[in-house]
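We begin with a single chain expressed as C-alpha cells, specifically the form predicted alone.
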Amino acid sequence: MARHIDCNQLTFSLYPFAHEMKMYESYYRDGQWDGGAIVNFHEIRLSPAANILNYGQGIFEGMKAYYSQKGHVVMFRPEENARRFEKSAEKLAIPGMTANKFEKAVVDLVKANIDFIPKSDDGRCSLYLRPVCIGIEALLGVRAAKEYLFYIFGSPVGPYFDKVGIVKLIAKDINRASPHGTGDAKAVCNYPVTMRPKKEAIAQGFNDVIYLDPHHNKYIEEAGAANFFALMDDGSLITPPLGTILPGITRESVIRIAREIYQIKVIERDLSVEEVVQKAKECFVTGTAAIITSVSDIGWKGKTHNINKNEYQLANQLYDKLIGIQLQKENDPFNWVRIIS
C-alpha cells in the first residue's frame, strides 16, 4: 500500500520510517560475490576489528528514483553510477562486480520500495538510494579485506540545501583531496575532512564550503558535496577540471546540455576564487542531491561577495531542462532516462 509522503515536509535526511523499507545485501567471501537478496531493513553487525572501522575501506554512490510526468517510475543514468562504482572499487582495492549485478540490485530495490517514492512536480523530492560496499573482514595490519558487504538502502528525501535553491558558500584554503589520491573516487574517507569546515561555515551564516586546490590554495575544486560552475562575463561557462575532484554525473550532464542544446562555450580549466568574485556573472553547484543549486554569495578573505549579477538565469534554464528530461516533461535527446515501471 502506497504511503502518503508530504513532499513539502521532506528534507535531505533519513526518513523516520526507513526501518519499514527494504534493503539489498550481497556478501563477498571465498573469492566471489553471492547472489544477493532483497531483505528487511536491519542493522549490520561488525567486528570491532572490521576493516571499514579501522582502515576505512569503503565506497558508496548516490542515486534517485522518482515518478515522471507520464506516471512512470524512472531513474537517471544508472549505468553511469555503476561505472563510477566500479572505478571507485578498483581504486580502493575492492573486488569489482558486474554492472549488471549493480544495476539489477538497484532496480529490484526500487521496485521493492515503490510505495515510498514521493510524487513531486519539480523533481525536488525523490527516493534516494545509497549503494555501499565496505570491507568487513576482522583484521589488524593495513591491507585490503578478503570479505565485503555490498548493500543498498533508500529513503524519501527533499532538497539537499533548501527549498529556495540558492546557497551561500565560503571559500577556505582547505584541501579536500590531493593529486593521485582518492578525490576522484566516491570513497567514504573523502568526507570526514569536510565536516568541521562545513560546521564552521554554517556558524558563519553560509551553507557550505568551497574547497581549493592542494598546490596553490587558490583554485576552486568543488563544494562539499557538489561540483562548481561559473558563468563568466565573456559568456563562457567554466568548471574545474577532473583529476582530484569527483566526476559528477550531473556535472557531465549539465556540460552536455549547455554545449549541445544551448551552444554555450563550456571550458574545463583552473578557476581561482579571485577570478570568480571579480568576473563571474553567475555561479551554481551540481550533484545528484543538489541537482542544480544557485550560489548567491561567496565568502573569501573576510569579505562576502555577491555573485548574483545574472538573476540566476542560466542555472534556472539548465535546471528546467535537466528536470524536464528527468521527469519526462520533454524530449530526452540523450536517452538518459531509464524507465523502471
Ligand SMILES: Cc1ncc(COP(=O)(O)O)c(C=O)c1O
Given for the second form:
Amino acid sequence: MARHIDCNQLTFSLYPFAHEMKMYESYYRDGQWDGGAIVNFHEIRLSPAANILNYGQGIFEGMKAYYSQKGHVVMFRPEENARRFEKSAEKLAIPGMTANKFEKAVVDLVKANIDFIPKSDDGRCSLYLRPVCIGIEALLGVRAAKEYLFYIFGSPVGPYFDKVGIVKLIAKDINRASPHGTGDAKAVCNYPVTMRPKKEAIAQGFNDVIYLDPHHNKYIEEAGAANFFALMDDGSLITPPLGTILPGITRESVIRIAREIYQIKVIERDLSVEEVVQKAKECFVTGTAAIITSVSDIGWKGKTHNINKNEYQLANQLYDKLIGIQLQKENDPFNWVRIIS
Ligand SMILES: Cc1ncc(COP(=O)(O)O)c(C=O)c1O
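Can I get the form predicted in complex with the ligand as well, since the one above is the form predicted alone?
Below is the entire complex, every chain and molecule, led by the chain shown above.
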C-alpha cells in the first residue's frame, strides 16, 4: 500500500523508506552498456580497489518530478540534465550513453516510484532523482576504469535550505574548481573540498558558503550547490559567467525569465564580494534543489553585511514565475515542462 508522504515533514534528506522504492541500474562492460533495468533499491557491492573509491571517477545529476496543478506528473527540462551528464562524462573519460537512454531511465524510474511523489501547491516538495555514473573497475594505477555503473535512485524531498527560503551565506577564499579543471562538470570530485568550509560556515551561523575565483580570490563563483545572482542599485541583474562554475539549468532558466518575460538587464560578468556587499540591493541563489532562495546576509572578512534593501521582491517574483511554469499554473512559453503521466 502506498505510504502517505507528508510534505510538511520533508527536508532535503534521504527518505527513511528509500528501501521501499525502486532504482535503476545499467552496467558498462566489454565496451558497451547493457539494456539497464528497474530493480528494488539495494546496496552496491564494490571492490575496495574500485576506481570511484580510490580516484573518484564519478559524475551525477539532480532533477525533480512533481505533481502539477493539472494533476500530471511532470519534470523540468530533463533533456538539459541528459546533455550536462553527457558533458560531465566526456570530461571524466566516462563512456557516453545516448540522451535517449538517460531520459528513458529517468522517466521509467519516476513511473516506477509514482507513489513516492509528494503533492505540494508551492513546489517545495517533489521526488528528487539522482542519476550517478561511477567507475567500478578494480585497479591500482591511476587511469580511467573499463567498467562503469550508471544508476538512479530517488527520494521525496522538501526544501534544500529551510522552509522560509532565506539564507545567510559566508564568502570564503576557497576555490571549489580551477579554470581548466572540472568546475563546469557535475563531478563528484568537486564536492569534497566544500565539506570543511560548509561545516565551518554552519558553526558560524551561516547556511552555506560562497566560493571565490581561484585567480584573485575575490570574484564570486557559486554557492555549494547553487548559482549566485545579485540585483544591483542600477537595476541590472548580475551573475558570474560560465567557465569554472556549474552551468545550472535553473540559472539559465532564471536568466531567460528575467530577460524575456520581465525585460530585466541580465549581465554575466565577474562580480566581486566587495561590489555585492556595497552595491547589491538583493541577492539570491538558484538550483534544482534550492529553487530560488533569497540571501539575507553575506559574511565577508569578519563582518556580516545585510543585503536586503529590496525586501526580496525580485527573488519572489522570479520564484513565482518559475514555479508557476513548473507546476503548470501558468503558460509554459519556453516549452520546458515534460509531462510524464
Ligand atoms: C555546484 C553547483 N552549482 C549550481 C547548481 C545548480 O544547478 P541546477 O540549477 O542545474 O540544479 C548545483 C546543483 O546541482 C551545484 O551542485
